[in-house]
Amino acid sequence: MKKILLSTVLAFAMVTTASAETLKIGLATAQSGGLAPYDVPVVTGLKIAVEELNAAGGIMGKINIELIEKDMRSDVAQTIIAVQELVDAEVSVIVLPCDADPSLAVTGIVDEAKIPAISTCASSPTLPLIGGDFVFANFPGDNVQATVSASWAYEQGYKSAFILYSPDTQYTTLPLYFADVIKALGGSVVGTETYSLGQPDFSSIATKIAAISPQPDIVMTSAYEPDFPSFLKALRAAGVTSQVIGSDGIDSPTTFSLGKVGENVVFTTAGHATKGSELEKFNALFKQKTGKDSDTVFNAVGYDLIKVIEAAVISAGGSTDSQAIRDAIAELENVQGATSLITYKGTTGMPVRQVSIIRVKDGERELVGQPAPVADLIPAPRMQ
């Protein structure tokens, strides 16, 4: 009697045993650097879903999630180390950067390894086309927040722009976008300027925008911290009142600090949280997890990432292969996650989601709108 309900102990601890199961995600982001700000609130609304998921048993109850991280340092180079560690770990996923740069870098290694990877905020819509079948962006790509921006702003009688950009990165090419969709609108851009990534000084850049008479409508630009703010305060130091527009890349704290300076920004993001949302309903649960308000969107967007993960793994009927999840990511319709359905198929890897338009008001966000974009008037990626 003794012997048969041991064996029956040990069968049944081996079949527990083996039907536990692990999906291994392998994150390749920064942690410290010049895209911290982006890859840190990410990282951590990615694992408050990980926790969530585990806490019910892991994902189909069944499928813990465990991540190995690994900080690229906002370096390229430290990128292409980070991730070739993650494939020698036998990753499952890899999440890269926030940024289309560095996660190009490592395209040709996800897709020798048939890894996919999926980038945590970049949104340069070269990113998936460039990367390859294995690659994959988590954000509202930089032509179709264009789209949207640049149509709010000629319906609001907003017809004449100055675009500044960078070529540093493919992100702050994103006024090029922009400046097509308001020319096929109708509108006109009467000047352009470029500017380095970290530049120390803009006061010469405003003092042109000063000088344009009549001055422009809009000053559209995606630089982001620390050249937004510089750039801001040197073109309101320069009595510039042009209506300002920026891009996701000032979803931070830092611009609702500006005070004065920064009043009436407009920026597009991926996300609001409107009474009843999705992301209303993340941002309590954020709360109660930490201990304190989530200040930007990019924790949602982490939180977004997991979501579809999870629904890969169970449109791949619980499997955890790499192939299968990649497989499956392509052809994920609506997935529920904080900020918007995300959508995958019929796409080259860039994700069909919301857009939202925020203003700055009195330090607060001011939602404008949540649009949905001309399909016609969507520029193709700008191959660079």
Given for the second form:
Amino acid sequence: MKKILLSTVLAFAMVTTASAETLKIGLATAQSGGLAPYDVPVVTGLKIAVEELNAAGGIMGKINIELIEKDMRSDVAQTIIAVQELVDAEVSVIVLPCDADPSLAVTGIVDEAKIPAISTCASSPTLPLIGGDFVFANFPGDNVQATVSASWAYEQGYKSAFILYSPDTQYTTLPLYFADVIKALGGSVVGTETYSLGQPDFSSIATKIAAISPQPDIVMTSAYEPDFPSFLKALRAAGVTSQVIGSDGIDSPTTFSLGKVGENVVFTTAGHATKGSELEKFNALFKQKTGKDSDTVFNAVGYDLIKVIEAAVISAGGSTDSQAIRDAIAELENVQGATSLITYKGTTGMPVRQVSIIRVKDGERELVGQPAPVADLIPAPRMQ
Amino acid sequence: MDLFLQQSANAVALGGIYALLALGLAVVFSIMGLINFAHGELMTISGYVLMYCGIAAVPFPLAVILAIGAAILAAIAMERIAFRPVRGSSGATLLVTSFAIAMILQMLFQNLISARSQPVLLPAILSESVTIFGLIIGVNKIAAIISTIVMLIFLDWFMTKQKTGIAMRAAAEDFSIARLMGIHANTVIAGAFALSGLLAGVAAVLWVSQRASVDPLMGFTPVLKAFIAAILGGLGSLKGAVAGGFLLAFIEVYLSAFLPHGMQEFREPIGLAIVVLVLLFRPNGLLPAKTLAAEKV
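So that was the form predicted alone. Now I'd like the form predicted in complex with the partner chain, please.
Up next: the whole complex, starting with the chain shown before.
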């Protein structure tokens, strides 16, 4: 009797695995805390992609995606716990939080478990470099963004720059790349200031910038909310009229609702919904699924992440083996995501993606251009 | 010289906001012996009211009144729901309770409103600046300075001329005796929370007018600054809170303005070291409360 029961169970188990293949993706992202503003929209976009794929029968029409979600609460220690739990749950791919700093804490675990890990939207090129073979990013690198914006500024005739950065995180040091590029082009950096994340007051820094003579053509910073609007308001109130250049962290509704102060701010980001673009299609899908307009490109970036995994599974011949998927990601070329074409081949894990330059005009986003950066100008990742 | 005066004006404006924040903490501490770390969340509530008023196109002056009113109501509710059941418990219990309230509110904001920063629409005038005696001062800075002065005058009048205010001072000195004199504990404590809500609301409007956005974790930095300012000034002393707020702002702004470039990265540790130094010479703060050892409820 026992034998019959056992064999029935075994047979049943075999039937279920054969009929429904699943790819387990583990999310160790921030659903609360300081990183939630970035991870939550990415995960929303990611889920739309998963839902769409599963509704169509899964990857290659047969591999369903199963998401296992863990909240890392914007905390480094909690990220380690979450990732360890996902490794124990035998996931094939892990999604890491937006910021490079907590992601760096788990690179040892994913490397040892041989599971590919992709950060939702970390843009620091140091992450995959320090992280090793199994860590990938999913956003245009800081050094690439800075090259694009500095080249654009130089072409416009803006030659002297003031940079404001914060040593608190990898991302907020992006202006240092900008300084490298503008100097390499023949421009100059007339001043540098640092700030702390969440600093209550920027008027003393604004007063110092206003006292520089002659005034810099550009003020460049990668500060994001709440620091960016606070700094910008203080800067304009102090009478500084220089061109302000930012980066993807300010791709947020607040930047477009600052009124006169926000006008003419230029920043780099991961995509722009031009007519007939994939991003426009994604935004329509987003509206259909959630009933709301997508108010940030980070939604589309989440969609991209699943497209990358899908492409990797397909090129690995439908394998859900983590090593096979990792090898496939590293060789991916021109995957069509919602924001742009994505290439990992020939990189250290920081994808080649299109960078869009956006200008705030009448409270709306205006595309300035989507230029490809000159490869020789891109600064090497800054290890610190 | 001009630069020095300009930076001093910046410091005065920031000091006003810090003073209001520290006062909010001090009012409650003087009576209950509780550092209310959920004070910052009162500001966040005000911020969200401003945000919703902006979306609903409510005129800004009315929005400000609603935002401040919301902070007062929230402070009273906080006391009624969370602090009254633990009144009279040890300081640690009160402290942990206040942290719990702060976290619960943050999670509610994140899950019910949005994890992302929400833009707050502000009148354009707040981003303008005017030139006074050769100094360029932002309108929002002037608003901060004026509001601080108005609030300080109001507080002084309330504490010395109003019955509830006098009762609160009496309770701060010795709660048991005050009760024996016929003062209602509930009235005094609810009054203290309402007052701290008022201060949080005013500070929130000034704070949000600088940053133009509100997010679920917005309250953390201001409450931290308020805590430092209140300790620096002398915990539980209202005059001390004001002095501490201004001193902290002057330390921060002057360091940011005049510290040599290479040392700017260490601005915050240096600032806090100065605070520690002040406390070494004046362990109870700049203007300590006379009643530091008094019994609290």
